[in-house]
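Heads up, the chain below is alone and in the form predicted on its own; it's given as structure tokens.
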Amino acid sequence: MLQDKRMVMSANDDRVKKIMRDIKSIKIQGARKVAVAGARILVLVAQGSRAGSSGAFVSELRNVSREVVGLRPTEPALRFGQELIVSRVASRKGMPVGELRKYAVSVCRNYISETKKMLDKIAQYGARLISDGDVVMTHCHSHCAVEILRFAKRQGKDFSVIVTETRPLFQGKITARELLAEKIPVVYCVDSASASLMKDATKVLVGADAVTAGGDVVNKIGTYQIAIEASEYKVPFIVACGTHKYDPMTALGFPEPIEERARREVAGVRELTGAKVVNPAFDVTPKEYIYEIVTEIGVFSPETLVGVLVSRGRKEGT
């Protein structure tokens, strides 16, 4: 029996460990699966831990989630989804750990069923904002943007939708291949033509990995100036995250962290030999720049939505 035991535990350390290669390498990719990945590892820790007590599982369920949280640190939703499910769990240790083990199993798979009600919730939402007509510019791969078009879609809408490239990881690649699948037509470009196509759009919509407490969002590397772009030809440039992608945090002074990937996403180790090469993984778009940010619990300008949720968390307490 302890064998088996052994044998479980063996298996769900290989699957932590893929699923955290997966989330660093983004080949989990887009903040919603990102965060439901790293719920998906706390219940594989909590079904094959071997903690003794309630004290020591909660100890090793905080660990390994700052591990995790580690792994992408621009992505709030991945930070408050880990702190979520842990303070959940560890205001239960009074529990024998056992029970305490099967409670934290619970608490994340509700997580990950909450997170598809709160994208369904977007999707409603941001499809009042797609008409018959439209020509919708998308940049990256966003799970909120891609299900408001696939809803509009859906709904009988007829629109098309220009999507960049978005180097060095043709995450843009994801967004076509998913529009396509539900027979929206694409038009597939590379990053440096979306001032040229910007004249022919009626809209952006994007997704983002952060909210700042000025209403500032952070998202994928060459969203900045596409909202540059945007506001140029007066095209409303739309933003759609859940709630938790704000960063209360900022409030306090601390910047939303920017990652820098690797090197060797953009050039060569033997290429360039000299230079600095630079790779961030992200950009901030100024709330000026911002039309509107579609949500869960509604559609808000940027000031408006960090009003909502300020007052929210006070009255919460938090």
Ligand code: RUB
Contents of the next structure:
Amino acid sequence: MLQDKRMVMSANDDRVKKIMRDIKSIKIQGARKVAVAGARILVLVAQGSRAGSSGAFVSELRNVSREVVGLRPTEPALRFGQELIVSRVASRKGMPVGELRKYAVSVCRNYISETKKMLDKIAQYGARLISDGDVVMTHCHSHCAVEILRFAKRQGKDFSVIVTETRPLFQGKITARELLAEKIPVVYCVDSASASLMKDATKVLVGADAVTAGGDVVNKIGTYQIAIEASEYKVPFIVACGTHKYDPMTALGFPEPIEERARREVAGVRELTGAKVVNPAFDVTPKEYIYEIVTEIGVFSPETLVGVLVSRGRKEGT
Ligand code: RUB
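What would the structure be for the form predicted in complex with this ligand, rather than the form predicted on its own?
Now the complete complex, all chains and molecules, led by this one.
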């Protein structure tokens, strides 16, 4: 009972609560940042824990982690990161609790630095696909996509980017601001202008929240329609994401959950009374529309990427 109370105290730490709120409200956004923020929460929990035993500490970590994963349901990178950290810590349960807490902090920090290395690799591989004269269309805000464009610009490539605003939360503005800071020319448009502007695009580059076992890609709502438009105009549709976004549960028949967000993000509380207002945060782009997926281990077609990840998983499992 006493242990339960201590767990609650740690989970209620103000800084933990603030990061959780920021993840939920999408103040912290983009799969990579969300996964890193989740690891930072576990650092704070480990540092503030008053658990009297290693077993109690692991339970505390696991409970907070469950809460963290529930904040954004469509985020395999977050799920994978949390599972990796908690299972590594749990495997050292025999350590004295003080040492185990320090070990947990180092596991989290290591995970954060690995995700940064992953991003750098994606930027290097992806920048090879950007050429002088390209007009790249992007949607939402993806750290992977922006990092690729930033890297290509720093290599001296001359290209411009069409950025869609990404209703309802306008993450496109973050993308536009970051590209403008790199002096990359930006055309900013409403989401519904993407079909009209596709005729000017030479490539589409978007991030991803999840890759399914079938090679389909889950990304911000509106991505699928841009993929259809790109196909119509024969513009290569490129996705950039780390392999930690592959969701192995989809191979077992569990579909990637699509987060349904609050009505108030789309319509005011007194507006449209009687209408069913829907607000899905993500959609699924079938693999047929995807030309290539850029990852930290190279650039692949969707089928090849899934094949590589499955065989790598099998080897690691043996
Ligand atoms: C963000 C979104 C991004 C991916 C990219 O949605 O869909 O394209 O998360 O991930 P939200 P990364 O704003 O709802 O988080 O940043 O890892 O490239």
